[in-house]
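Only one chain comes next, encoded as structure tokens, the form predicted alone.
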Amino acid sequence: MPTKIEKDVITGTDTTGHEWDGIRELNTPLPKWWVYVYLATVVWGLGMFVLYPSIPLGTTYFHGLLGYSSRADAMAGVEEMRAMHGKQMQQIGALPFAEIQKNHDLLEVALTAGRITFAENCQPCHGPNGEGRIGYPALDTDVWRWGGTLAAIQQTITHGIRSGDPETRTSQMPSFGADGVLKPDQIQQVADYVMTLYGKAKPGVDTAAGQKIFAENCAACHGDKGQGNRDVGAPPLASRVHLYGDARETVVAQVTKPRHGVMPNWNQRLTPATIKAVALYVHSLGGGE
């Protein structure tokens, strides 16, 4: 209830006047620039206001009388982005392979465009971290069939293996079992020798007529160690890195009937700098020669 305005015998402070059950209400106001300060910010919220975009009317919006956009300020700097990173792209492109990894920030960008380009289209067969699958070769290995050089991985990437570019790389191994050139039991006798080559020869087998077998038939383009011939891409055997896996009867189905994989010739996809970016990436693997 109002009482009259008396002085607090406490702090020395007028009341207001106002009272509640034996409570005395102080006259301390805002202290003057403070409301200073809040009228100003109530001012320039009227002024943001009505300057910048804020009321939504329906599929629309009050766009302000500066007429700004957020949206337009998003895209300016994304093509802005996208300005530099051509510019990037074009000396990928033109530069050689040893200038690119000279130079920090470019090789920086080259890895980052490979790697995203990678897992777009390279990650469903050769793993996330190129890994490889069954049928798919590793890539983070140092067991290459064409060569793991910067310019072996460019050819494969732009050319692809079988995919019927006119610069494809091509290898075809015979059916050695369905054509008939070896016998169901000298194919047996060749993946007992093969399975000394992987490490995993069983003890106790002679393996000396299949190792005849094999000099005459497969080291033409395994080598006579089984140390592979990239010229024609016929991987090592000497490894611990197979395309299909290493059990014998893997071996024994390749000799028989192999499989032929095919990769795409990706330079109709991509563009030479995206092909150089993506191979240095894949040489960054670790498996890069």
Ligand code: HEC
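Rigid core here is just the name for the largest C-alpha set that superposes within 1.5 Å across the two forms. Positions refer to the first chain, counted from 1. Everything numeric in this text was worked out from a predicted model, so none of it was measured. First, how it differs from the form predicted together with the named molecule.
- Here residue 236 does not count as shifted, since its C-alpha moves by less than 2 Å between these two forms after the core is aligned.
- When two forms of a protein are overlaid on their rigid core, residues whose CA moves 2 Å or more are considered shifted, and residue 72 is one of them between these two forms.
- Remark: with the core as the superposition reference, the CA shift of residue 272 between these two forms stays below 2 Å.
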Given for the second form:
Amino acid sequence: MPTKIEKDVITGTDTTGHEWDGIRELNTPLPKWWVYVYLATVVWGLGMFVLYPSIPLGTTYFHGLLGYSSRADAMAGVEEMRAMHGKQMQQIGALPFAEIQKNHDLLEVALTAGRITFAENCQPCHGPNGEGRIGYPALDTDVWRWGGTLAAIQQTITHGIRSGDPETRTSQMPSFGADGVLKPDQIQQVADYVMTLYGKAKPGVDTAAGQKIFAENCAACHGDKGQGNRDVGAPPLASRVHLYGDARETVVAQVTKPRHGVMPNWNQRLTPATIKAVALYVHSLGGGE
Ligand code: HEC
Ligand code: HEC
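Okay, that one was the form predicted alone. Can I see the form predicted together with the named molecule too?
To see the whole picture, the full complex is given below, headed by that same chain.
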């Protein structure tokens, strides 16, 4: 059938000339607003294409007239965060502990930095949560050898224990057995007495002789009741928390030929601010004084 374009009488619109069973299709023009919006999006698209990075060119790409880079944008964000973090760490380094503890946001930053520092540097010896293990003291109890105040913890971390740092904490338990100060049976006796201090003594054992040996040889460092002495890092013996263990043979071994733990000094590896942050973290583990 030949197509015939004519005006529709009712709407006044041209027909397309298509006709099916007497039904004719109108050629209704697109609404003007739609056409303008469409053209505007085309112009917008071309504009973006020219202004921003668009066409890949082998190993490089067309950078766009504005030279914008989302990577640079992200890096600027990272730099901004770094600068903020740096400023907060600077404040942590400058302020006394009491001021940091009063500033909620700053304390949060310090504890986070401390936790990360602990995981990276301290965990291999003191355990993931500071729970300690044989020879490496627990840091989450209220039993301290050198001290559990923030200042004491800071001092320990900064200069270490028997570390070789000029200001290291240091002390030495005498080698009672190896140097012949005490005879083997005296060492057995004092070990029996020491076990009464933490409630693990065998019942019925006479500890009078051991108690006397303790008063004469051990009390100067460990205290007359075994309460310990922080001036010389002598652990409390009247405690269920032990550095080397609570077994009789462990006590005998320590008195015969003592072990001495070494804690590295961190002043060469961590900044003073980071040391303060990790001290705050250790203090928060449960035993802080
Ligand atoms: C190489 C193992 C090792 C590493 C790593 C280490 N420590 Fe220690 N730390 C020790 C030993 C061993 C002692 C106990 C020394 C002693 O016998 O008096 C100790 C003691 C301490 C004490 C004293 C506890 C008390 O009872 O007074 C504190 C606090 C401490 N460490 C914190 C830290 C922190 C924080 C870090 C990480 C920055 C760290 N340590 C890393 C081995 C280590
Ligand atoms: C000059 C001080 C000094 C004297 C005296 C001394 N000790 Fe010690 N003792 C220490 C120190 C310091 C340590 C911790 C060693 C270390 O940090 O590795 C220690 C550790 C110990 C431990 C291990 C504690 C634990 O938590 O596992 C026992 C047990 C002990 N001493 C018993 C004795 C007995 C018993 C005597 C007396 C016969 C004695 N000490 C005399 C300083 C002393």
